[in-house]
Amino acid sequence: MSEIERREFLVRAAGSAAAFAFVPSVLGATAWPFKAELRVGVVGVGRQGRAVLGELSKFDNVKIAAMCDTDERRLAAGLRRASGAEGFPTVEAMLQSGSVDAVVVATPTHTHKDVALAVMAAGKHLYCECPLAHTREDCSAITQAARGAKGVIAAGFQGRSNPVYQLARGFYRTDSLRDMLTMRAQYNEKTTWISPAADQARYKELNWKLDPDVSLGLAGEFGAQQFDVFHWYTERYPVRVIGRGSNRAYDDGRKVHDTVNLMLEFDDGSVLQYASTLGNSYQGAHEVFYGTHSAIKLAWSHGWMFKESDAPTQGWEVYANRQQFHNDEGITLIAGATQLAEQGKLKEGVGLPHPALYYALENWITCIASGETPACSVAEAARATAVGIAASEAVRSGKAIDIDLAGL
């Protein structure tokens, strides 16, 4: 078989398999294998914690049994979202109550370590939000504790469990891009990044993301999540990062940049360009891989492949849903396409019905039931977080930072 024929075969075989791979949870409720309810506790019921509560409530046989928050008002609001859940002022009190089997940590990033260690020490299953921590030392401590942990430990790097991203990775890994040229990603949102509060103490507590002593800024808080998609696809980590940051949208005295630009260099010479701003929402969050045959664009609930005119046509493309973007036509990457096609609902599958968080939690819960390894292990999360920490340092210092992941 010639090289061209080999690639052609790979593309066709993988294309048909990946495009029509069935992902059960994409289309609706999954039947859970638990005999009894899985009792989940949520630590931190601020903005992210509320999103976690909303997604957890969609799972059968998963009971939100407890939650805890240091802020009484937020705790009271959280308890209204989950009838029968018990509220606790501290993690220790929640763990000692014996009311939970598994815990989601959705506290501020710099507090993840203490909570995660306490949860693992109590022998509970753990889902820790992304990024894993705000320092390398904390990442190491969590990773070490996870090695001896009794429960299933997962981290909220959501790309790895996202059905659209899993589908697109199949294309990427089987040569649909042919030769990978470069990578680009962005996180744009028009937001002050401020949580309003009526009193000063509460305001300071809620707005830790704008505290330069503990915040990883845009590069670490959002970037790390997106960098991990590139790690997962390419199976490589960047070795060096250059960054710049400035406050271009807000002149309110904030010390954490509202606009950042990064260049992450990989050991094979490839480069990931990253840009993020809080002053403009155009095209939101997405990641793009550019290859000689096609580009793959991923936007969390959606994904597309843009083919070059000289790229071979794959059989499944004939039936594929397409979307026009100015001069470019994207082939929509639809998870569960075969079943949707059989039901005449292919168009309804253009975007995922649930947010990416749902699929990350679903993966963790499924792994608790099956004993399988979660889509994002703690070690992978620690490495992605370390890249985010380095990127944050590059933005803050304006210097090139070498990335050393040894020991993680």
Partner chain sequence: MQTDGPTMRAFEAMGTRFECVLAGIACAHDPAGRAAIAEEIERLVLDWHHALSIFDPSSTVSRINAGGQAIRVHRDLLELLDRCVAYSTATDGAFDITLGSVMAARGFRNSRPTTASSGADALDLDRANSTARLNRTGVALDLGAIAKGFVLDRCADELRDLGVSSALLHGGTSSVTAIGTTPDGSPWRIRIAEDHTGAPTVELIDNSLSVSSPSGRTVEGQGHILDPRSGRSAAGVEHACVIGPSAEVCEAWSTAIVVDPTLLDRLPSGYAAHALIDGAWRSTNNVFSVYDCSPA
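So the form predicted in complex with its partner chain is up there; where is the form predicted on its own?
Coming up is the bare chain, nothing alongside it.
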């Protein structure tokens, strides 16, 4: 059997739909290339801040030198996670200490602006979690400051630095998908969004996501992260959003909906359907592009292509491992498949070894060393956040909201 015949046989044997798992060829940790350590400070050591501390600890020659939090208990807990780090009660004190070269902002969304502006004014490198802010005005202020900043300024929309998403985008931009038909995404998690606290002031601080005055809810706090994937792939932004929200899982008087549904309309007539709930975790978070040749499904640590039976064979399908998806038998594509097969480790290459946050921080650290532009700039983050803000407004109002990105 010739090489071409063998490739055709493998693809035909897969049935009417085939799934390909996208895995990058290089997944090793990036070492800081300079002799001196990169000293990083983390502002905000709550849930997201602790995740940041965990990922930063994986990098060689990157030192968690300092951290800051207004809550003494959180700060003490964070310091126990990073040996040798110095704790500060305020951002100003940390910046004035001279103990950090770069800062990660992992505070609640509505507090990002003041912290980010202080870090940039001090001439430090900045990584700001996303969404960028809770208002367009704050997004604009951060964007303007970033234009004149001395350091490398990166924003935390993680899809753009995710190796699986980067590889899958390469397929999206070829004829593998062909004509894009529609888009769909979801974020499902089984959680109350409530952190218990003994006093009312601490309760309000911990549970800011349930405060309608500062929270963008599911549509903005999580949806914006996923919307940006579609912006990046299609190189378009939605122009209008329709939203609905309700409390389906928790009857506790909350004013921020636990279940939302959105329809985002693009100027070319395409539509992104989005759904999210805190009452059910089925299928977690993922995004799907539907095309005439295939569908691409992305799930942060994994990605698949489901080919249509009439899609042309492109040749790369030969290095394949089978995977079952309900009624569809999938073919798994793994970078370096030949070498892995020889070692009997074919299935070990499926999926990312680190969470998406790791690769976003890795990209920022690499850009500090090289002087290159981060995968997600503050300007891109501001536009994606503006879409999330509009989506949040649509859910709250129950009305269609036009999306205006002018000035961002």
